[in-house]
Amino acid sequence: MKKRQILKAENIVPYFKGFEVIGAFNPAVAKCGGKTVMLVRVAERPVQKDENYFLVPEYDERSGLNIIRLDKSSGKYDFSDCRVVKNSHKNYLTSLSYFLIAESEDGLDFRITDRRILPEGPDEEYGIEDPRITEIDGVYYITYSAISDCGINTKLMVTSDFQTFERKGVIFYADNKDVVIFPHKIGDKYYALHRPSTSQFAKPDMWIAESPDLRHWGGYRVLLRSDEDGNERVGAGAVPVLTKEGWLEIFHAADENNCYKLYAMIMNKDDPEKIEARGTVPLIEVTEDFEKNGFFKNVVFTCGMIAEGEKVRIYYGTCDTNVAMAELSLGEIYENVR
């Protein structure tokens, strides 16, 4: 396996005035027009200039970008998590995310374009996160998390050229994330992996669902429980790829210390609810300095891969900060799951 960094947050110019880019990570990828297209999640936050107040962003479809000032001395807020400020009534994300489009001729060296997909509508007021791209008959279906005080909803947008995008609305209501759609029907149904995110009883497990039309989903059932390997949560990562062994899925898991790893599993090609093989040791884990250190340490998190022949490239975010890529063979993956 070969790992390399391919995109750094420090090379992204902030879109919002008075903001700084803290991360460019968790990319979705697809082949389009002979190029590798990447949707990169970019997180920006207000530059903190006043030691007495903490500034958090909020996007309003009527007034645009709003900056909320939280009094650090009030005792009402918990600032211990770098990602979210909490209080008894409302939580705030410390940054606002949107998608930036990058392109590459070889899948390694990416050119950052000026095309962005910004939050839109009240259910995206805290930003949009972690896209996945599924191509079906020349149309690219993009699932993504929409964050607001209504929770985490999964929404869908479509494009044929990555120039214009049509939003289709919510397909998995709050709280649901890590939604990846299989790239064609199995039998007479479409399938998707997803993860309900909050519960008073269950842990965050990976579920599977089915649909006749990509818009209306049902048949929900648990596919993989988070505690099978001692993890605190699991979730789908890249869009599944059909191989000779079945559907290959690269998914993430996190332990009680919030250390993320990537695992591989193979699902039955005719019935993806059946897991044929699953790695019990990580396929990709934190080993490099760029995977250990960043905005949120010890994170490898994938939203996309491209498999061509025997070669597989897994694109992943590191530490909620940068983008890396791991290149390996199908043979290496099969060995991992046996």
The other form holds:
Number of protein chains: 2
Amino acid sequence: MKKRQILKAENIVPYFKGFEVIGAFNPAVAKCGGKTVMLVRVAERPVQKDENYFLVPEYDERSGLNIIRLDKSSGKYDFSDCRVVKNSHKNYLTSLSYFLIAESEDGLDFRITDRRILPEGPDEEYGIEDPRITEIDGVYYITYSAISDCGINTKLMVTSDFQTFERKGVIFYADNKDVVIFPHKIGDKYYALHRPSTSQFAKPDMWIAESPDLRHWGGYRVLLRSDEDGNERVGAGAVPVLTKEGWLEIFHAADENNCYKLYAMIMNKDDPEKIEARGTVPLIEVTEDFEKNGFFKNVVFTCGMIAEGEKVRIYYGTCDTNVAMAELSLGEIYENVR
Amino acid sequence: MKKRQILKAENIVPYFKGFEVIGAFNPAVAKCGGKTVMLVRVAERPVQKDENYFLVPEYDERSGLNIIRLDKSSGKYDFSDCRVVKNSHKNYLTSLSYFLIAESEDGLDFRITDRRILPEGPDEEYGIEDPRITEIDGVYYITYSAISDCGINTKLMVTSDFQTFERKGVIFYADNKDVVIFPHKIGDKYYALHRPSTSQFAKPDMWIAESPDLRHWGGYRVLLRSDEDGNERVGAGAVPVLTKEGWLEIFHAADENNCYKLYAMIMNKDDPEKIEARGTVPLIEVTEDFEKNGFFKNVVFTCGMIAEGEKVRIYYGTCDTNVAMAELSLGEIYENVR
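Next up, the form predicted in complex with another copy of the chain. The previous block was the form predicted on its own.
Next comes the full complex, this chain leading.
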């Protein structure tokens, strides 16, 4: 396996005035017209200028970008997590995310375009995050997390050319993230992996769901429990790819120290609710300096892979900061899950 | 409005050996063959005999009922809530709920039958709760909360005679409760109200959803926010009834002291996402002694009503203990929402 860095946040120019880019990470990938297209999650935050106030962003449908000033001395806010400011009534994200489109001829050198997908509407007011692209019959279905005071919903967006995008609303209600749609029907149903965040009784586990039309979902079941390998949470990562062994899925797990790992599993070709094989050791672990250090340390998080013949390229975000890619063979993955 | 008590937990004989009935409450109601049928949620708990251990129940598919002994002196458990024992890894309900069927000729005097719906399968291991019955074309669709270490899921069960019941699986994944299905299609879609429990950013609000087939759901939107009237949470109650003014819904709200109230609202006949009128003062408040005192104080909670002509009977649980009924006219309700 060969790991390399693909895209760095420091090379992205901020879109919002008075903001800085803190991350360009967790990209969705797809092949379109011979190119590899990437939807990169870009996170920007207000440059903090006043030591008495902490500034958090909010994207409002009518007025565009708002900056909310939180009084540091009020004692009302918990600033201990760099990603979110908590208080008893309302949480705020410290950055606002949107998607930036990058393209590549070879899947290695990416050209950043000026095309962006910005948050839109009240259920995206704290940003849009962690996209996944599934191509079905020439149409690209993009699932993404939409954050707002309606919670963390997963919404659907559709494109055929990565120029114009049509939003299709919420398909997995709050809180639910890490939704990946399988690239074709199995039997007469579409399938998706997803991760509800339950508030009691259960941990964040990986679930499966089915749909007749990609818009209405049901048949919900827990597919993989986070505590099976001693993890605190587990969620789908890359959009599954059909291989000769079955559906290949690369997913993430995080332990109680928020250290992320990527695992591989194979689901039955005709019945994805059956896990045929699963790696008990991580396929990708935090080993490189760029996987260890960044905005949020020790994170490897994938939203997509490209499999061509025997070659698999797993694109992944590192430390909520940059984009890396691991290249390996199907044989290496089969070896890992046995 | 006239309130009266309909059913008392003290008159129910425990089903499980060594258990006591602590509540018979939150009933679903429907008309079937001229009778009023009630699915009463019965909660039973182990009789506590050993002062060193607290006993909690669990219903296991293979072995039936299990009793789990929690060491009171371990310091690992929080016993401060009479409904749930909390610890850092896993919560336990202090009682196990199932449904008991009661029938009445006049909707006032109910005969308790020996027919019960017991928990079944791994996603019901901590019990089944708060049923709602929607009759569509002679088929009764029962939504209910299923509690387990898969979280709080809402499942669907179907019957045509209240003798045999067929489970149809999870229709709203965890955590989601207070699901009521509208009694016929509006346009070409079925609708339901529901209440996801989000873990961050949002409070428990009332949402709406749509479905082509009652099994797969989508089109999720927030319908009514809990904080609009200063409440901590809000959820659908009775199955909606179509009146000449629109869809009548009786729902609950609870404030920060866990004091429950029932409100009325009217949704547009052709577009239930539009709230046409809503009471800003409660329709039913805690006023009677039987609404004030019981297992969990100050609770009025409805799962169903019967509307015939101008007369509306709202059946509701009181204090997670007994069943009461409020009889009033449609005119009184219209007055409340104006």
